[in-house]
Amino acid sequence: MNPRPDPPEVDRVAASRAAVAARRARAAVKHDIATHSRTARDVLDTAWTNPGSAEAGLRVRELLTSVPTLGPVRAAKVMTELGIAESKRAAGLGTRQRSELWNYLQGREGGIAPGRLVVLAGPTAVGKGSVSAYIREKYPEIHLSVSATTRPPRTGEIDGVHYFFVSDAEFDRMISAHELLEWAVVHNSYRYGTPRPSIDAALEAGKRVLLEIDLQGARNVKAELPSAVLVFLLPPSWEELVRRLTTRGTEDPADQARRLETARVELAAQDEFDYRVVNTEVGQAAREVVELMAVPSHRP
């Protein structure tokens, strides 16, 4: 066998000078956040924004032992107790870690963090009303914004906690006085629309805000907020969606299969969120967008 040649020498000072730089550029981060130019939650929104930064090649070590009062002891607890490996980068941290770590320094930093806008969209009868419902009950600290519609309520719905269920003159209304953050006619029927001063005040507040949406709505909204965390609830299988549209039993066969036709044309498009989720089971899924909701926007 051959030995491997090796590199020519300008391709060797070319990589010395590159790995000095991404050095002395993560130092200045350390720096940064040492002497209180910048927060550790800002580094690493900065790292999982834009990969090749050099935020992003920061290790979770050199990061929390940045931080002020925050020496080598306690920092290698901290990672211990989050489950984050001596190694690893900022930018490699998985969706879990991300959101502990982030949590974990929001606590320590104190202040009020940038409230945070998740939507929540899917295929119809994929289970975003039961999903949004557990996290109603169990995560009461999230605020989960209410939708207005002109259609009917179903059974066992409640006017102001489901939907607010509003005549076809109200709607009208609420689109002139620009009181919507976004508005779409769903599967040819009826109107569904965002009411806009309750979602401000709380991302005013620093509060997280749960908006379950139909596909349309979503795109809008992100166009409105490019902020916005956009998470795709997906079936676990076709055959399962359709059996759940089919024996929940609140549409016609001819609404059935209008919106099955929908539903087959907006499971194509859930390559445009950042986040998709499986609700194979209710609980999981909901403890998977709670989640996603303590993770700043960026795409994993």
Ligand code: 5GP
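This structure is a prediction, so every number in the text was calculated from the model and none was measured. Heads up, when I say rigid core I mean the largest set of C-alphas that superpose within 1.5 Å between the two forms. Numbering follows the first chain given and starts at 1. Compared with the form predicted in complex with the ligand:
- Superposition on the rigid core between these two forms places the CA atom of Gly52 2 Å or more away from its counterpart.
- Once the cores line up, the CA of Arg98 ends up 2 angstroms or more apart between these two forms.
- Core-aligned CA deviation for His31 between these two forms: 2 Å or greater.
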Second form
Amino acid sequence: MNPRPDPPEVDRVAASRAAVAARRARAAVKHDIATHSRTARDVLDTAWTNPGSAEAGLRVRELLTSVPTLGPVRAAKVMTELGIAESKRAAGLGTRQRSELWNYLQGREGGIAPGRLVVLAGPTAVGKGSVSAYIREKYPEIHLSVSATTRPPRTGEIDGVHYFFVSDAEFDRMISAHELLEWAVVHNSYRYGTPRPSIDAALEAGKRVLLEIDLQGARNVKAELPSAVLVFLLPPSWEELVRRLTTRGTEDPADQARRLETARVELAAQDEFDYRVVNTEVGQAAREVVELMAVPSHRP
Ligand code: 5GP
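In place of the form predicted alone, the structure of the form predicted in complex with the ligand is requested.
What follows is the entire complex, opening with the chain shown before.
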């Protein structure tokens, strides 16, 4: 005999409807976090004061991965560090886990970055140039570093504005005179480097500084200046990245193929970065980058 008879059909239908509604409500909460409509801390607040809410039933892993600047790898790391089990839901956290998670999110979401120097990197054609051009125009108080390069100027590029276009001999001189904070050969072709004196001067003057450089450069800057904040700009999808690269028409097919290969490798490095920003819309991405440059007032 079956000790627990199946519920009547009508109950099962009602239960499955309720489950679908709950899932939808949780998806809406995640969407709100992902689009900055609510902070993860606000969601936790509701979860902890209202145990029957959609927020209460949200898994911590889902909550964390909805935070725009947190990826799955970092989210998993945070959960391990805080001793939160994979399947844990927000309302199921213990007192200590609650306060530790709260503190972690406060540091993460508070728009508080630990430094004034932000390095913006990301795969080719993701729109780093557009995001930094937007910042140049809308936030003139931010110092944008102008790199030196041995690549010839493209149409419309101005020496001293977009790059300092230099000869190989001049680039060699800059290296030996220690004028570069970092330099790298990018896309296996030309050399690019970050001039150090202007950055030092801007930082000393208390300005916020933005470097838009490649991945190797970002790693080297972090090694030189550990307080630098590394931001990885992501495309909404790989297909979109390919579309952006092939339709901008600035590279020939061989160059495009080379850059896509570099992009594939670069995308795999995103978890080395402090923050990730998705470039769906240039203005929004730029604002997120600028928010990460907020300097907490208690810093010396
Ligand atoms: P493009 O030739 O399209 O202007 O830039 C090619 C790549 O070089 C981009 O990924 C850009 O971020 C990178 N880049 C520009 N300036 C620097 C720099 O000073 N240092 C490094 N390491 N990369 C740079």
